[in-house]
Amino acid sequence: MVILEPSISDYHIQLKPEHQEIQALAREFARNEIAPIADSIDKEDQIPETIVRKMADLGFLGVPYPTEYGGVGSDYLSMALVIEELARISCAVSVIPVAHTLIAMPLFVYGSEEQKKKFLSPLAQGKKIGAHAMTEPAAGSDVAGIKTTARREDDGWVLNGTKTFCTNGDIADLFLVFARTSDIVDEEKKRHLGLSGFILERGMEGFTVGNPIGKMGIRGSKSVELVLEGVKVPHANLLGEEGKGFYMAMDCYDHGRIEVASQGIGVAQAALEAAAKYATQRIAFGKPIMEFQSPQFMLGEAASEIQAARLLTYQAASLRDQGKEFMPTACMAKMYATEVGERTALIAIKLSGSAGVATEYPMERYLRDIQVTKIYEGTNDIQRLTLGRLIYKEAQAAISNSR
């Protein structure tokens, strides 16, 4: 997608009957299985294993992967629809397939045939859960600043380092761990070189999964610390080309931003519905507060923003499915949808008064849950920076071509 001179071909969203079917399936599952326990998931900070297993049985962990590898064989728009419906009921539950994608998608795109059969198939079938480990105590948005090392030996690699905020780490069987395989760290323009990705399995000697890190939102979805002390990894577990891990990770996050945008839409939709219901039932000055102009204005504007965010997210997924450049649109969708989610949650709290901040109502949970979506898969300011640089580059090219 070109930002300054867009083509109408970039705005083609092809919805098919199977999209309606998978949306209905995800919505029914979320309403029947997750909704009755969504509040307890948050309060107890625990997602029942039965929920994870049912998601796997329904294929929600393998939506965009070919059937030959155990996946559903659908597209990325279908994946976005599933995430939206799950997040509408519990953002925490929706995090599991989102984090799962961050190892399964790189395996599908960059993995060898042997790696796909050994690692992707059980992930796509939901027989194993995956996690992605890039973030370190001193390296978050600065991906190129990671310090975990991988030293080559005759029979494989030896990994040493510490990862943090590894989502799904508490339940994962397979981990995509990024480490530095070269010492190019001082040359500012080359810091992104020399990173490589490795598939690690739970239980490898020297590989320790730490305790969960407490969080204000998406409670139930656990993030943990990983400690690697002389972990021996066979050569066959190197994913993609040695030293090209940075590019693999960026492609991985481009996909992930579509799913995070879907989370934003789901939370926003839930907040809109909760606010509308409360405002319709709440009587003030002798009539439902929804009969006053101000609540109507606020909800009408929120509904418009949600619809815009939804269309932008579906566009990003559709561009990806058509094999077109989708990165700029994914950046826009992630940034916009998650902030729409926050604004709508705040409106829900404002319209609900004291009930909006009471833990017996879901409105305050929506606001807590949406915060992390603005951070992971690249903070929203990183999205702004990326888009700004793309616009600058296009403007330079336009000026150069006009001379």
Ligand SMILES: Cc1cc2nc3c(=O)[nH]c(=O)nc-3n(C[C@H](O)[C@H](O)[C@H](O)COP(=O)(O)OP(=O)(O)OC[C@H]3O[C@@H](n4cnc5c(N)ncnc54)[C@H](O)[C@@H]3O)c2cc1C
The other form holds:
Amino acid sequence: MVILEPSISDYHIQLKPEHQEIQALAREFARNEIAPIADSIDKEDQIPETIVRKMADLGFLGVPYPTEYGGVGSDYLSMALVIEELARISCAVSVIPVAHTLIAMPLFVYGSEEQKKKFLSPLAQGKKIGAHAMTEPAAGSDVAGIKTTARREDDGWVLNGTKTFCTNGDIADLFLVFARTSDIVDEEKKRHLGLSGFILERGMEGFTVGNPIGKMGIRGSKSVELVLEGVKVPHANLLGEEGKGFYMAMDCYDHGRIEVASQGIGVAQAALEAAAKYATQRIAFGKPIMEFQSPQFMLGEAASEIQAARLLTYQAASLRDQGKEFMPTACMAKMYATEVGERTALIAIKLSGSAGVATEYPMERYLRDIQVTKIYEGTNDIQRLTLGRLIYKEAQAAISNSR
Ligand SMILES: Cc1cc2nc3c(=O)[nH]c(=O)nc-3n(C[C@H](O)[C@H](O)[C@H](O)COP(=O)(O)OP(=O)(O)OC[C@H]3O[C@@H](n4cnc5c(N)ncnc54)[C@H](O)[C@@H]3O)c2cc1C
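Give me the form predicted in complex with the named molecule now, not the form predicted on its own.
Then the entire complex follows, led off by the chain already shown.
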């Protein structure tokens, strides 16, 4: 996709009957199985194991992977639809497949045949749960600043370091852990070189999974600290090329951003519904507050923004499914959809008056949940930065071509 010279072919969203089927399946599951416990998941900060097992049985942990690796054999648009429906009822529950993607997708794209059979298959079938560990206490947005090291030995690698905010870490069997496999090069522009990804299994000697970090939103989904003290990892567990882990991680986040965008739409849709129902039932000055012009304006604008965010997200997924450049659209979708989610949650709170801030209603949960989606998989500042840099490059190229 070229931002300054858009092509009409980038706007082709391929919708098939399978998309409708999987959306209906996810919607029914979310309404029947998650909705009755969505509030208690948040209040008790716990997702029942049965929910994870049911998602696995329905194939929600393996939607875009081929059936030969145990997946559903569908595409990324289907994945986006599933996440949207889950997030509409519980953003926390939708985080489980989103974090799972951050190991399954790089295994699918960069794994050897042996690695796909050994690690991707159980992940895609939902027999094992996956997690992704890049972030460290002193390096989040600045991925190239990670300090965890992997030292090569004859029979494998030895990993040392600390990771933080590793989502699914409490239940994961497999972890994609990034470490520095060569010294930091002095030159600022080469800091990102020398990172590599490794598949670690729970229980490896020297690998400690810490306690969950308390959070304001997506409560129930757990993010933990990991401590690596001389963890021996076989050569066969190096994922992708040695030293190219940065690029693998960025590719992985491009995919993940589509799913976070879907979370944004799901939360926004839930907030719109809650606001519309409340404003329709609540009587003030002798009539439903929905009869007043300002609530109508607010909800009309919110619905338009949600539709725009949804189209952007489906477009990003479709571009990916057609094998086209989708990174810029995924950045736009992640940033825009999560911010639409935030604006809509604020409208839901505003239109609900005191009920909007009461914890017995879901409106305040939507606002807490959406805050988190603005941070992970690259903060929205980082999306703006990435898009701005792309536009700058395109403008430079356009100017030099016109000379
Ligand atoms: C609930 C949750 C789950 C997570 N799950 C995972 C996971 O499973 N695996 C994993 O590896 N990580 C995970 N993360 C970590 C997440 O990816 C990082 O928090 C995120 O990348 C931001 O890093 P940071 O928190 O260190 O913030 P920082 O990088 O310290 O940023 C702080 C602030 O500065 C801004 N900022 C930083 N650099 C720039 C810049 N160049 N220009 C403008 N503004 C800038 C940021 O936008 C932010 O507002 C998770 C985080 C959360 C909150």
